[in-house]
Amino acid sequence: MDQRRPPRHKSAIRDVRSPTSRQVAVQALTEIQTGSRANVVLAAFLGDQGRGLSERDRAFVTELVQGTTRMRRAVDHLLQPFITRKLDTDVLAALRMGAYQLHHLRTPAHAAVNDTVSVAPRRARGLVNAVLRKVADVDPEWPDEATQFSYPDWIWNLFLERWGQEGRASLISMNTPERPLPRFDGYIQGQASRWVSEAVDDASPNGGTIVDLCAAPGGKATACGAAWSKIWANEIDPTRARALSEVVENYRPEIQVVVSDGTNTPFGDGFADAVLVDAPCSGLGALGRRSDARWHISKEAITRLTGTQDALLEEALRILRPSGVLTYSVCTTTQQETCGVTQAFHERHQELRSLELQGSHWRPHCNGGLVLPHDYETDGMAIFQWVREK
């Protein structure tokens, strides 16, 4: 007799569904653990696997990925007593995400454990279940505050040595990143960056021609006031310049984008009425919105960056006309990248006169101003301005 398999009922056919928020998150975390940048990975996964997610679920993915990445040292300390062997990257990603939910999001244990186990690799679900149930029962004992608040020792010590208890407050503040509101034109820009743009406008009320030497991603250039008759946005990296061009097209089409090394531009001597040097820096004031930056930057890199910052200031001065205004800003708080760079630059150029900053939000800092992250729950930002007298 012919034994044929009966046709399957519709309900027996495998349901192909969009991935859940936790599935997307653990996949993104696995990619980040291989060395990829968190913001880039998150954007790619939300644009691909996360396309079918609701806005609420997309926000949850962002919280899981950024929060787990940011608090990596703390969650690893929670997991460490219960792990006896080296784990595959995807298994470790699931465990970290589960521990983050348990101890930082305060997700109920049954939900955090069960939902994490369901998205863990099948081969390791028993392990993930056992470890997370133990972590759920732990009342953490932290060896030090750098571990508790999840920073490399050198960053924690740097802030405390320079700023004392205010440094501690800044580091804790950056574990709850700023949620900036859109500008009037819809562009989302942090408050400290807006204050830099306002300072640029305030120092040059008559406008004219301005050059933003390190313009990507475009927030400060597109925020320039209406008095500027010509805005040039310069960027050294072609890929970032293409992204900059898209921002310009959407928010300030009259801006001219130029691709060149900011230390050796095509602009002539005395070309600009104002120059903004929003310099590449250690980013130690922006560790909140850059969740993985604390794990990538090294103490040694700061010295290298100061050389670039110095060269950018020299080029900015070359293309600045007499009576023009030069603005230097960095989203960091280190002494080397703020006072160190600017004082050495000013000493070499007596034709420059420091300008007093407007706005009570700026703390006096050498001959410029500073916002620490905990002051207004923003990025940390330093700014210095000079007028060229001859």
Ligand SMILES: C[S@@+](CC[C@H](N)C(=O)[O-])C[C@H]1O[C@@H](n2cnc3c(N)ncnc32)[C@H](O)[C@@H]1O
Second form
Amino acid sequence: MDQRRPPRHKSAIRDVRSPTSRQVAVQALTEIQTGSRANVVLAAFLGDQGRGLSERDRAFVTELVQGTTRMRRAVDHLLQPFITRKLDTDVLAALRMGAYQLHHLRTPAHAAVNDTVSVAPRRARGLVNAVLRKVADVDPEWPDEATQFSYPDWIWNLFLERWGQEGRASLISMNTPERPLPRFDGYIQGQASRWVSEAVDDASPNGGTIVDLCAAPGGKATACGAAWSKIWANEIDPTRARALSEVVENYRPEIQVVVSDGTNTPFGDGFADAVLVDAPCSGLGALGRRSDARWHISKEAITRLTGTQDALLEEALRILRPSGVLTYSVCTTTQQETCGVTQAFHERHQELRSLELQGSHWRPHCNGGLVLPHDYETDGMAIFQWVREK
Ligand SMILES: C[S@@+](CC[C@H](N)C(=O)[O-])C[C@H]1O[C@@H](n2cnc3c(N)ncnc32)[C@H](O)[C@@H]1O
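Given the form predicted on its own above, I would also like to look at the protein as it appears in the form predicted in complex with the named molecule.
To see the whole picture, the full complex is given below, headed by that same chain.
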């Protein structure tokens, strides 16, 4: 939907001392629509003091922001017939949030309309009121399921072509993301990510030295079992490495953080007893958790990512000792990033032997395992493990 940057005068939110949840949500949505990442914006808005909001209100802001961002295509379809001109970004943010409440949260019309109008930019309150009243009366007719469930066509088609009805179920399930329970130590880690950590531990019962090549924010590294005598957590991005260091300090201070390109690390040949490559990927299995990701990722990016995944696996093998275990995981389900990358890697390296995965949650997938998002209402995740025989 067309949008313009808002004019330079102050928005309503800066005029009040204690903003309401909806005011905070509109401001966050405005920033996200101009290109900022949803999780980053929410962390900035709700971190520390949380702008004076209660825990309940912060949860409501999160629901409004993540839900409106996720359902953007569906919501725009509802708004489209009643919008005749290009809108400022903050006005569009208010309208989208109002429509999301009406049709997805099923908020009673008077509350959704009145409360949204009261936090819309003052100059556009008449318009927001008029449009939302009309949207409230709409019985939606969806042109197709990609619009209804709010995915770009190419993602919808990719899942349907590869997985059929299971792909459809996966996509629908990612519109209601997992709410993971805290781990025993309080860290919040998704279930599928925990299963990867468990598989890493299970494949190396004697522990030793492990290198996590792509470690930030640190969920899997800090979940490694007690058998490991030394854990190295490597990350290329200095900002993410700082976040990783904080997590390490709070949850596993003995872990050594290293900042380097995982395709060219300072570790020597045969340094590690085990290496984990939890590779950067398209994240198409984690679209629930990252509400804006579906609007950013492109088909072309997947091909670029496989180049990095190849290079990371090559470096992992260099630093792995004979008889050591290599684990590759990605929170995506694309053929290219799972079977494509791993089969080509195995063909290049006859010294590798595939390991059978423990754990009934993994569906067999090429020589590895896979969880689709709707299997257990978790992230979609793929995993492959090998022993280096010589
Ligand atoms: C899927 S995330 C890792 C999640 C982490 N293992 C966890 O469980 O919390 C991938 C990470 O790889 C990092 N990364 C991307 N390219 C890299 C490279 N060439 N070398 C090392 N890390 C890289 C990204 O910055 C990102 O932090």
